[in-house]
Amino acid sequence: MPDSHLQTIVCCLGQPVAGNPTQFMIERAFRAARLDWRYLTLEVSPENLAAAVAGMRALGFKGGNITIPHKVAVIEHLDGLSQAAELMGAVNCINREGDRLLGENTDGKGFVQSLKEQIDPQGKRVVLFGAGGAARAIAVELGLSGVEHITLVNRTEQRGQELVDLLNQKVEVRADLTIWDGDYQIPEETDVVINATSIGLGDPDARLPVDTTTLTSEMVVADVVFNPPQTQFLTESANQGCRTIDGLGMLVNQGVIGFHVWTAIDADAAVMREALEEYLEL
């Protein structure tokens, strides 16, 4: 059990933020666990990142989240990285161990935890849409979880091929790239389909360019978009009989993992999801 005196978690951001659902969720979890801790959202410009990390050290902050645009740049200011963070080349979570600040990446871990509630990823074949930060984190964690093959579907070849090369060469999971042009048809041997793009964020009517008639009831379909949690893609997938996973589950699981990293306590996931739904007025 951590000591009870007030400690602080810091979330570094590179741009003004109107609101932070993670802050709302984590602070609710602190209260539920009866911890006198605070989660602060602080705006930090790129030129002040080094000073901000030095400030975390000097003020004794227990850790924090790192968001865009600092997930890569922060690495040079840390004392070590987890295996996943090193493979991804990006950090979204910092934990203090003694005098050392260690970088972790919980993005993909949160997704895999949600996925395991529906299906064991070991030996499965995956279709993954997108090649940005979320897709990169998810693909690496899926590879570390033992999936058999990942088909990456992306509009631009260069970015997509960079991720495929990483998966094949460093994560040692079989992966290939398909250029996304028109409605993608899901191969029938697919077990898991994942939208790791931002299509649908803030727009419940936005359509992912996928031929959903090629989905089958044996497939699990996930979407990283958490607002709205029920995207058009998930609705169409459910109509095909698929089991679906919404982005809220991934966000909650990221929070649960980060909470445990900092506090060594298991957070109440139900409390955290309730807080998110309240924040998003769902």
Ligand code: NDP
Contents of the next structure:
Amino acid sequence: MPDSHLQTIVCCLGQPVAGNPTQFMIERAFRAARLDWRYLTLEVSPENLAAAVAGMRALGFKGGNITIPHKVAVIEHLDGLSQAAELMGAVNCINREGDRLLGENTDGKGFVQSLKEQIDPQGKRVVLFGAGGAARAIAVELGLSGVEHITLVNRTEQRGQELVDLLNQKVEVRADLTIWDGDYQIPEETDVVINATSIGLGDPDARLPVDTTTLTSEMVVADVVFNPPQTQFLTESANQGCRTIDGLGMLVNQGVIGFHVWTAIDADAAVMREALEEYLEL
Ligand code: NDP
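Having seen the form predicted alone, can you show the form predicted in complex with the named molecule?
What follows is the entire complex, opening with the chain shown before.
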């Protein structure tokens, strides 16, 4: 244990939550690392965000996570951003360095770390479903990791086009948009297929509109949905012989990265995954 009896606190500022898997996972990791730290989940309304960040400063919090709906709005209250957070225009992790609060985005990094356990993203061709916060974080990090091309498939054109423009113009990765209409056929030269929509969240039978017979065994297929982690899309992809990656890996890895940002210690990912599985009753 550290010699000071004062507890170091990190926090999660966000919308009302019934429970927080990240809190459960991070507190377990603090204990495993023998750190007498706490991770608090704090409900903050949009009109109180400025005061909440000022409170983090005043109370000496070491940092925290930021969740919906504050990931964009928090930026104006911070003192600086990482390259990824700046490109994404969204922050999900804050680190205190001296008196400065710095914004980071660990969602995409967590995903890329999971992907690298299966395949090196450098030079690969990716099909990415979705254009929301998770897709944006993943697409930017994949671009920074040197993928060759991203085909973004999204239902709503405007949201999809905004992300494709960001990728082409600021991240400098080649990307184009396909409007999702009916079952999508995966192009045969694709290396990596990612569901970054919320289809499958809370519903193991939800079907992603994809012609899964166009998946081949050379493709790696990932799903960001972590509850339940075994989505119908992953089951069908495994049946086609694909290597699959579930959303729990991304959640664990973004936790490991956040843990390191705050503590400069490498967390035990296995302990964190076990905690998550316990929390989600898997
Ligand atoms: P958003 O609401 O920002 O985006 C949702 C995306 O899903 C949009 O692109 C939306 O399309 C698309 N979508 C939703 N329903 C449908 C549908 N029926 N048909 C076609 N497209 C649909 O959500 P987030 O990006 O924040 O989250 C997405 C998922 O990622 C959630 O399940 C979340 O739990 C998960 N997540 C997992 C993380 C992890 O660590 N594993 C981390 C962060 C998120 P449109 O633009 O057309 O509306």
